[in-house]
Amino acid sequence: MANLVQMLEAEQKEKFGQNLPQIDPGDTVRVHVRIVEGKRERVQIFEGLVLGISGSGSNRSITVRRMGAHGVGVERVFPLYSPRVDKFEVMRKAKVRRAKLYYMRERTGKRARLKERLRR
């Protein structure tokens, strides 16, 4: 039974996660999400800070937070291997020392800045 589950997970990863970049907490990502409105389908972009990664295997998901209109924080959880998610783009990487950045919810303005990690 466990072997069947592993086969299904591997198939799902292969199908939806072909060009998945390395995503870590503290990264600023741009998520392209397919949205269906009636008969039409369009791609909506959600850009924000990755607060944390949860789950394992094909159930991995990331929590992304951005500042919306009038300074209201908006958080969304995106499954990494989902047919609704078109692609992930990593805009910048930050130097962080935690796996979950929930403390960023209380930070605004200059206090909400993270040091950029240089790419190698």
Second form
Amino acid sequence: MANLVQMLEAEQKEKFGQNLPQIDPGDTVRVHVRIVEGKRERVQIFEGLVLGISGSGSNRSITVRRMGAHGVGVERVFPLYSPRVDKFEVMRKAKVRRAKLYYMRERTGKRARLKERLRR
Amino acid sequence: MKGILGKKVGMTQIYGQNGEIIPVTVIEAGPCFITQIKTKERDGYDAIQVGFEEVKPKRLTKPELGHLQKADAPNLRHLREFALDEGETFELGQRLDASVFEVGDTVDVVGTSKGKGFAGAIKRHHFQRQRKTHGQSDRERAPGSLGAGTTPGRTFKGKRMAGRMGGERVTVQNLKIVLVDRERNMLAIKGAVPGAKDGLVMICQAVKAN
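Since the one above is the form predicted on its own, can you give the form predicted together with its partner chain too?
Entire complex below, previous chain first.
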């Protein structure tokens, strides 16, 4: 019998992980975040580069980095199975050789480009 | 008093109603059987003895088997007692499962903490570390003074020092039940619970619940 923890995590994945695309480090993703303001609910989009994936099972999350105003980098962590995220959209996939792209934090402008990966 | 025995399975996170993440400990709770009822007249106090985890008969001694047979219970590895409140009645051999609790109940969880081996005063009694610089050497994790000088001329009994830590009974109070699954005998309790995975835990109604 599968462990109860694994069963519980599988259920959470089943429940919240519908239509989840394959996301890899180096991808540029668009995250549709549900934001509750008082009683109203709206969807905000956060688009950026996936620096890495952490966690396992239903606790898997991605770190997304985006350039904010005045060249200030903004990083947000999104749980993949969170009900607060409406959906993830993969805009672009890139060829990278590392699981964690922390070196991208030091790069700006032309050096911050990644080569697009067309297949897989 | 409501209570049940269970086995710690592990921790995970689940999503709450507003999408917030709740850290939970998953416990395989029950099925348990009432193996003995203690009464004020015969034993001096009112309690129920509850057994958990069915095993092969060869794992138990003959006296244990005989005791369980009296209650018509299966061969159970662990026996623990829960005190009874006034007016509560249970039957011998009665089966208890995870549904004795409901979502939202507050409970106390008793377990045996993980053994830490021979631990220093800092880890064992939360002493402060001494400074790392200013010419100091070899004193960083030392416990400091053990007491006064010629008077009293000895170290008091019970002075907190290094020694064996862990592997003792620990109670965590006022934890919330987040999930109850009767079919799978599963309870999910918010927060951490003492002990290693596969360790026996006692879950009782919170003493200080309000």
